[in-house]
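For reference, the chain that follows is the form predicted alone, supplied as structure tokens.
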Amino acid sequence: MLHALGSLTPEQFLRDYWQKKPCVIRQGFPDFQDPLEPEELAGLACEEDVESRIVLEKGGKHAWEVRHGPFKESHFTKLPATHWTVLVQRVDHQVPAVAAMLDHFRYLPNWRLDDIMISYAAPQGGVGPHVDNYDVFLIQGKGSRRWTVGEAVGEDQEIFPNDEIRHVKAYAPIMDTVLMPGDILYIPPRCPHEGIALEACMTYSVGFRAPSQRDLVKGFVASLEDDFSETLRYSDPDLQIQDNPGEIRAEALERAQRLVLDAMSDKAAFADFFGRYLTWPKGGLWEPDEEMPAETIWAEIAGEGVLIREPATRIAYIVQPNAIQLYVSSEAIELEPSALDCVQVLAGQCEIPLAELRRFGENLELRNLLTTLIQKGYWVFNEI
């Protein structure tokens, strides 16, 4: 198993650090070479379908000004010499070599992996002391950056100079370190941190999904809306005379709450919602320009090469007592339990040798599954 943990094993990291305390991993990526240059990152920030920002601590209209892309090339020539950062989201969707970095984090569930954001900072650039609500690994590319990290804080420590950055009040660092190329800093949720570029540098941020209670409740309730009963209503056939008609008594509260909880207690319904929710692609759904005929697909599979999952494709599965629920880009596909081997290959490997796929073509259900997924552009062929 690939991992970027240095001398730590995945088991040691999960036991001692994951969601517990920050950790510096020296040379997690030994002899690290940036998979793209700062000019290429700036080029991505100029594209219409790429989410990007520039944060200026100084030199903007006000302190910590945030500007949103897409930018023009001339925008970068007008920036000051220091104290600014450009951040580009989901670069793993754009650059295969960046997407390959995620293979070093597969000891964590795929559904927890979010994306890779890359930042380029001018000397003294950063986004200020802030918190994130999720786990993040910060991989140092070219240049160097000084980081301080504090103990986890509550929401009362957040201050908002604008709506873009979750700045926090001054904190006492429990870690003060400088990262060099290939070094990694792991930061648990809610630990305040600040990185300041000691020279022009690149940082690769691998973030992890952490759905909030509010998002899950709102999403689940919305998914059940059409299933809520209009005829099932509050009832109290054992109603008794009470001392004051203005009181809402405990038994009434319990009945009303039970009516709500019963509607949300269906485990199968929640599993289906969760699978769809987690596999919804952040960049939105997309379709290939044209659908590849099934005959062409299986002629390709008969040859040499690999099948590559498109970086924007999210996939997960849930093993049910009598079925396998496969979720691909929020689409639910119910399969026979015998499909588990194929599903595990699809969900566990980003690149699948075609020779490994050929055995699944003997099963009609799996043959149709693979045909459909390739036709929808979730997987593409690549010759070796």
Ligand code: SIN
Second form
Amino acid sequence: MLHALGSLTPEQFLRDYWQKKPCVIRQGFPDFQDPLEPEELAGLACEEDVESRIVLEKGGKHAWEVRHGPFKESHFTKLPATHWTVLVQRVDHQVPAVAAMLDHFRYLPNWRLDDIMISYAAPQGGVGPHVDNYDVFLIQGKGSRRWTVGEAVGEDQEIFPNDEIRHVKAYAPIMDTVLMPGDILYIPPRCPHEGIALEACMTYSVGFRAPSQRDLVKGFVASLEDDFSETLRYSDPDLQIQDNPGEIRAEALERAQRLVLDAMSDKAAFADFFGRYLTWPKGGLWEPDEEMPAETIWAEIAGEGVLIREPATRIAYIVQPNAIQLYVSSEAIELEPSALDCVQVLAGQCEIPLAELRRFGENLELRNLLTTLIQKGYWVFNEI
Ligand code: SIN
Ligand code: CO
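Target state, the form predicted in complex with the ligand; input state, the form predicted alone:
Whole complex next, starting from this chain.
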């Protein structure tokens, strides 16, 4: 299995480091060549539909000023020589060679992966000592950077010079290291860290997602909408006389809470919410101007080439006893159990040779599925 773990195996990494402690993987990407140049990253930061920020430790209106893109090209010429950084989100959605870096992390479930953020730092640049709520792999591109990492901290260690970077109080480093191109630093959630560019440098952050209890509860309840019974309500046929009528007794509390918990314990409803929630297309979707006719699609599939998943398309599936629930960009599609083979190909590969797809066309359900997914622009043809 492709991975960027150096001499560690995925099993060793998961056992000893994942969500436990930071580690440096020297030459995780041997002979690393940046898939884009700093000028191209700056170009992306000037685009309308790309999320970007510039953080200025010094030389801004105040320390750690955060500016939001899209920027004008001239903005970059006015920046100081040192102590700033430009960060661009979801570059994997923009640059296929960046998206390909994710293939080194497939030993982790796709739904846990979020995106690749890329930063370019001027000498001495960085975003300051901070915590992230997510696991991150920091891949060193061009240049070199000194990183320190501390033990995981609670929210009481956060300080708020601004709302965007979770800056933290000074911490005692448990790791102090210099990364060279191709080196990787893995940092578990909430371990404070700080990277200072020793010279102008690029950093690729492979970020993960871990839904919070708050988001799950709010999202799940919202997804249930008014799907609750009015007749199912509090009842107490065995009511006993209580000493004081003003008391809410423990049994009453328990019964009321049980009603709430029962509504939350519908496994199928939760699975459906979770599938849609995880495949929500964060950066928006690309939609084709015109729907391709089914005949054209199948004529293409009969030819040479590959089908490519649009990087913004998120796909996940859940195997149920009598069905496969497929989620594509928050849409739920229920399929026969026999669809598993096709679904695994769609979810497991970003690029599918057309020759591999042809056999699915013989099954009407799968033929319709593939036609719809291509018509909606979730997958596109690419000649090779
Ligand atoms: C950076 O690329 O400067 C910041 C990455 C991080 O600390 O998460
Ligand atoms: Co960070």
